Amino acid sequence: MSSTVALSGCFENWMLASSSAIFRRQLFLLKTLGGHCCRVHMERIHGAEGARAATLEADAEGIIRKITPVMDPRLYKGQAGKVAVIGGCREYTGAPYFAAISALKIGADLSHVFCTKDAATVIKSYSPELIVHPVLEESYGVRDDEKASVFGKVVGDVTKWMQRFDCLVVGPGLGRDTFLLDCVSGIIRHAREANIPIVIDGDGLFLVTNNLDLVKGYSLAVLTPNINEYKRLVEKVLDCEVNEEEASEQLKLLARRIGDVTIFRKGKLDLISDGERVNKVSISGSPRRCGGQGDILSGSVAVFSSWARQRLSSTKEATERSLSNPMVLGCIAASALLRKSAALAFASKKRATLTTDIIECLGRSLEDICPAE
């Protein structure tokens, strides 16, 4: 604490000679946050554009129109997107279904779910549209002397499909069984080697927060934390509390510290950053906060980021560096579509609105923004 007070005193003398509102704000932060957060804010003051970070409202509907592929009869199955969800265990079968079916409702051609055997039959019963692979294993069904061989089989069963996918969604309904999480860690490493984009949500964020090397430095990774998951990430990476007054700058710093990843901070306003700049989506959504909306979002990010990659690889248009990241574009598009769909569902169902009602509004909401014809 003594070093923090001394640091604040030095800055106070400096501030007296400055009329800058930005620096007065920094002094307040130095005095109130203390400890490691002081060092975080010092880093931001001296870092490139640190104290001048701006939050920009994204042109979400414009992005959706730009990256959504046209409906072309010459396309064949799979060209509009192939998504895989890694998740689903005994306790949780709804979350992987919501993520996978949302991808199809938006316009992906194929949607796979890799889950445990206990979850597979249940998930299959929800929809015949999903391709379900009962290959994941939990520790209760594996003897200690079998774990090495079962680990290799599980990872192998998933990775043999890897090159067929445009994006993986890791975490919905995954649970926290230690052996299962070890297997998923192996799957993530193989996805990185294959250069497959990864959206990390739900229990996948629990896994990644405790092992940041899984995504550190991987520019095709997206983390989609809710308020509690974001709090744990900030505490782990920045060693301080969430600072709502400096939310945008803290998010940008968090993305930089992890390294190249895109972070989608869910909340009243959605904030998205890859460490270059912060994009905001504030389109009105729904006051109904039924469970499962985050799963819709993760499936949506997977589809839109895949489309954005295709768009960017096929065009030579000059774009801003911060808006040439397909994962950022995918997050912005997914945020806007989910918010519009939730608002549409709420207008009809009010307090009775469920996640399935929102899913049914995805297609209509996308059509309103970007007509198929």
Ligand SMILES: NC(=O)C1=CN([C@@H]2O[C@H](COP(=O)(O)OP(=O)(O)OC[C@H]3O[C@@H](n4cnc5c(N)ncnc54)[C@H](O)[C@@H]3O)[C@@H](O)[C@H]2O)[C@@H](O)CC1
The other form holds:
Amino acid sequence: MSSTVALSGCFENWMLASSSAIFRRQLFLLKTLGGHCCRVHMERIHGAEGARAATLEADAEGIIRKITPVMDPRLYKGQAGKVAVIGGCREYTGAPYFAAISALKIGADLSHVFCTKDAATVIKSYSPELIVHPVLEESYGVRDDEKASVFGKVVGDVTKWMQRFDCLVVGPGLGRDTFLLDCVSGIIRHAREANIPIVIDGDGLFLVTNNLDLVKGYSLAVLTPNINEYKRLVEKVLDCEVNEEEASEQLKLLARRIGDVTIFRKGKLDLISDGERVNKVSISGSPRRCGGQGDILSGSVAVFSSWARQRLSSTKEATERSLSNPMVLGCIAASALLRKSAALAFASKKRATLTTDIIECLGRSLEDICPAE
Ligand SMILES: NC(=O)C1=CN([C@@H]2O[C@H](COP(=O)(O)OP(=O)(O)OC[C@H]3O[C@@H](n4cnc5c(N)ncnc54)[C@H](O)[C@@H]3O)[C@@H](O)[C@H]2O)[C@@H](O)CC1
Ligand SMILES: Nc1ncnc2c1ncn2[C@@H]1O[C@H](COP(=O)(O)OP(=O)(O)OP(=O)(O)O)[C@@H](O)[C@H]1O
Ligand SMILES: [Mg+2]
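Having gone through the form predicted on its own, I am curious about the other one (the form predicted together with the named molecule); can you provide its structure?
Below, the chain from earlier opens the complete complex, with every other chain and molecule after it.
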């Protein structure tokens, strides 16, 4: 049985290999080892659609209109969304700020940041709107004999808030300190137990790529890799190179292999898959590639996916599976809004466009698609 699984897995990777020489050699091996079980497995993986499924351009603006809550005076604070960003260390204070403030600018009611002490005062000084918790610890501040108790305290300081959040964003500006990442693993495990959706970005992806069990089988997890992060994931999970010619198939396979997660592959085109279908968002964005745009995106995915969950739980619309997955809907909405805002910022700021300019355009872009009144 185990040899069947291993063989089938390899075959999917082979289908993605671009070198025909490699493919011929592997096909020979395949015939030698028994192709039947591989073919059956391929059919199970790809279903009736065949090996190459179409990549659909999502109706992103329609989705935004559908999931964005109406401005209702009967709502009270918190009902439009409460998110928390786990990130911010000695090196990085911009990334968690961008993610957290973007969530508020889109329409969430409360946005928290859990970061190290060094980062907290800096992040607070960027904005009085954010609720900043200086609770994370890096190795340099903790003696070896203190680690177990500090671990318990850090995880406890975050998890006591957990039930209040609609979504966590783990990773923007988190850094790669080993003790800090151990604590964040504890936080992710707790969030899973509490069924809280988690968007994994930046250094959170570094953690998860090396500890896939943290998200395996968790359908409320979204991974938002950039070009480097995606490469590392593909190499680790599929044991092959990124294949641009079979980009959609490879993404779908990656989501399935990790198990039930949604992956948002960022780039010139944004590709989003939960292992069932692949959606594409390609509306024009900005040619400026200043750092921080991915952070806006992760905060936006948190808000839109929370809204999509709320919307789907309050209606009984029978839609196809991938369009009834709130995490996929959240990704599509966030992608479109970020790209539209980046285009708008670039139209006025040109080469001087910075991430803060794009954040300033989030409100107007959303208003253009989905007016508040
Ligand atoms: N203003 C800010 O505070 C910003 C902070 N950012 C944060 O910066 C961090 C890194 O994100 P990037 O998008 O640059 O990550 P990438 O993985 O795209 O690139 C980082 C580069 O540095 C290398 N690298 C980083 N840490 C390393 C390590 N410990 N050992 C060896 N090589 C290492 C990587 O291999 C890569 O070449 C994330 O936490 C991210 O959220 C970015 O979001 C950009 C804005
Ligand atoms: N070449 C491009 N053309 C247009 N838009 C792009 C391009 N590359 C990325 N984007 C947009 O920018 C968003 C952020 O992607 P990017 O690759 O910059 O993330 P990142 O490296 O994680 O960013 P950060 O600097 O915040 O860590 C993507 O979702 C996409 O919509
Ligand atoms: Mg990033």
